[in-house]
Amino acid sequence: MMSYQLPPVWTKLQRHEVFPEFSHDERARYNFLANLNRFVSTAIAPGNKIAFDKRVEPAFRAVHGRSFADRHEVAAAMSNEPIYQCWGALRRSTMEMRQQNGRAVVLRQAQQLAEKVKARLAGAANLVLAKDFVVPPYLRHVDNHLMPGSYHTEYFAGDVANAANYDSGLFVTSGGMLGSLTDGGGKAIAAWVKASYPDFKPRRILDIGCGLGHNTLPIAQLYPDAEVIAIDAGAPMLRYGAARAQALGIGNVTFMQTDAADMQAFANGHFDWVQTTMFLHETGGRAIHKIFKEINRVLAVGGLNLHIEQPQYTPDMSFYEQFMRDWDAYYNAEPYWGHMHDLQPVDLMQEAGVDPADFMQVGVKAVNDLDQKKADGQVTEDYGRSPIWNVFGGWKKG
């Protein structure tokens, strides 16, 4: 009999002053979906590899006299496999249901949430929204993670509904693997930098694509004397993030509405550390190069440039794994995912002013204060949901 470890219950999430209110049934739905997500990734996903090894690859080889040339051939061959169809349908359905539940929760209390945020921000100076800001087209055209309106849509003046949806629901998508404040990525990278470079004392830190600041705040907490600027295109995210930071007692972060491809608000060499966390795969093809050029401009000589992402598609990664990781690009409203993971990080770093000789790449695992150890001590890889990430970057020397 197959067994797997249940995720922590949703009520283990740390609530704060601007967090949405949930009824008993709404909490129960989230717990069901978190468990379904874990079951799909643990009990069903491994069947894809069995089908690939036992049926799909041998059948392809018998017809073509060779194995697969790329992940796209794997995708075509796997598309009719019942186990892959089952896994994909369930994975898509859990995301749709998670968004539907979260959306219903926040829209019924949207006005109250906006009022809470407004009250918390009264007299605060940690939010800067741009007048007549135009959301970049590559963001406007996508409902990331199947969330209607994505990160930027406002249903009325002062709205924070989609941000509250994201704050309360990311626990479900990740199965609780990112901790009680869903900030395991930020905690991991902050701890890694502190341990690896104990003498590094940044005065100004820039977090690009911050969303509502899940991963920004742990960095700000570890460097309390630093001025932290967190930028994003979505006003609801920034509004909610600024209020959330205030509610959690973190006062050295300013949330600012800015296009990362055109950061005119910042002078050349202004920052000692520039950071992104799971942002680049949601960035359009041309924009990503503009962003790295801007990073080069705003990062000081001697500054640190770091980026947390899913693993890149390299010659060492099998076509099967590349195909599985591509699922989000086709079925989870992440159209830029595949292109970004085809790029070579060392090339992006050169665009950002980092010499290839100074390029670094490491793996980090999210810090999870809700961690429930599995019997084998391993993390099940679901090709996009694992809390183990690829970190690349370097120091700018000139």
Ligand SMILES: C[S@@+](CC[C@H](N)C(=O)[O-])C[C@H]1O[C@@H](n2cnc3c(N)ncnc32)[C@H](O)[C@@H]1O
The other form holds:
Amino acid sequence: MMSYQLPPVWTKLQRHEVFPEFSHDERARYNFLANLNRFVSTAIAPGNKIAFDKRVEPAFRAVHGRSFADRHEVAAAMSNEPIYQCWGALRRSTMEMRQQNGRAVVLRQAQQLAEKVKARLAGAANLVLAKDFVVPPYLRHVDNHLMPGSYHTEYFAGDVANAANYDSGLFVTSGGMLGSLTDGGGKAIAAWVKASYPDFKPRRILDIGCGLGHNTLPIAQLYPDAEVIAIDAGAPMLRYGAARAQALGIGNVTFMQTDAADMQAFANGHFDWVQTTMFLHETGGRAIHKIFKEINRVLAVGGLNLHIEQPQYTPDMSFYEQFMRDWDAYYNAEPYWGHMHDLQPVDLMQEAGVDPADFMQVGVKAVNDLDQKKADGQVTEDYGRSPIWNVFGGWKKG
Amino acid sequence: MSNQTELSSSHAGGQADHEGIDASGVNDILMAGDKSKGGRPYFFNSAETERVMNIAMAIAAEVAVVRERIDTIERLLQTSGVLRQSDIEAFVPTDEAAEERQLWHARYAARILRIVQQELDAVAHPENNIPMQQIADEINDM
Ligand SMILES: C[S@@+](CC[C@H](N)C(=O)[O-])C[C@H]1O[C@@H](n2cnc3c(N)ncnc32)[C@H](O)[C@@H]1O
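The form predicted in complex with this ligand is what I want next, because the block you gave corresponds to the form predicted on its own; please supply it.
Full complex below, order starting with the chain above.
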């Protein structure tokens, strides 16, 4: 019991003015789910590796006279392993439950949420929605991480239900490790840039695929003199994000509906810092290159370009680990995740105008205000869910 | 069910969210369970087993919710001095109350395992296990 780490209770989430109301039982449901996730990842998931080492790999070797040649062979062999089947079924089930539970909360109060957001935005100028915006085809093709309706669906004019669900439920999936405002990634990157480049004084910052701005606001806060533009494809996310920023008293962020692959709204060299956070793996195989081309165009010479992502698959990563990291691609509906992680960041950065010699890559850990001890301590590897990321990027060469 | 597909293409458009907000088309009970896009993977060899597991996990969640609610009530009663939690731990029912409670447990267990009980009955009494089509034909002659 002493060494078992409990996830923080859901009520530790900081509630702001446009946050959905939760009943006692709705909160309890999320407490259960957070604990279920924690148990599945700490007690059941390690069984996958044990079964792999003891049964799956030896059985494969006995038949083929060799070990696995890639992660797809691992996937095929693991699919018959009962321990893996049970873990996979449970993990999928917790994701589906989290969505249904969250949707039940926000949809019953969809009217009030939309009204609260509208009232908060009255007279505010930090939201710019596009007329006739075309949602990128890859976003329409799948509901990322099993979120019905994805980021862009509006169930009625002015709707913010899916954004409110995202805001209030991410805590459950992440086991509370992203902090009370689910902004541990943004806080970490802002602090890292500030500490590493104390002389960097960006005037204009672009956050691409900002969602509802969880990780944008910490950057805006640490650089209060900068003008921050946060773009996304989803109107509900932007609307809710703009109201949330108002509610949290952050005035230097404008939320704009813009396609990252076509940022006509911005002049060449307009920004000194272009940031993406957990965004690239939710794009598409063609779009990603258009996006890097556009980043190159809107980024000023000498400007900073950073991306927070899950680790890439490198030759020194075992096929087993690649397979586990691939899980979310297929079973948590993040289909581009697998392909994207085969790309080499250094190549992508070259498309954004960063010289391979200037390419940089670091690991950052979420800054978690809820329990720094827990965040700093041993974190069980829960492939693709741990609050530890890969940051890559560089400065655009002159 | 979902009116998601129809509705997803509608776009509020423009900064002018001046249209009235009207969520009356939202069927929260059914839409909470909207399926996400993409085929659902099944991990167990039998999809039926996985279905049952999913139902069981959802019920497990509801038991946890009830447990947390009772805990809230106990703590509120303690705060307001109505009872102490130690009263609950030390509680010994009277013989009569104990029997009522045991009876509840017995009925509860029987409800949960009804299908197993009935499957055993089918094996034990094949004469009561005639296919319904056959019974229909037989009754037709009765
Ligand atoms: C996983 S979310 C990340 C949200 C946010 N960066 C964060 O860290 O909380 C990915 C976001 O990217 C947006 N997105 C995907 N493709 C886009 C595009 N081409 N242009 C603008 N936004 C896009 C989605 O709408 C979604 O909100």
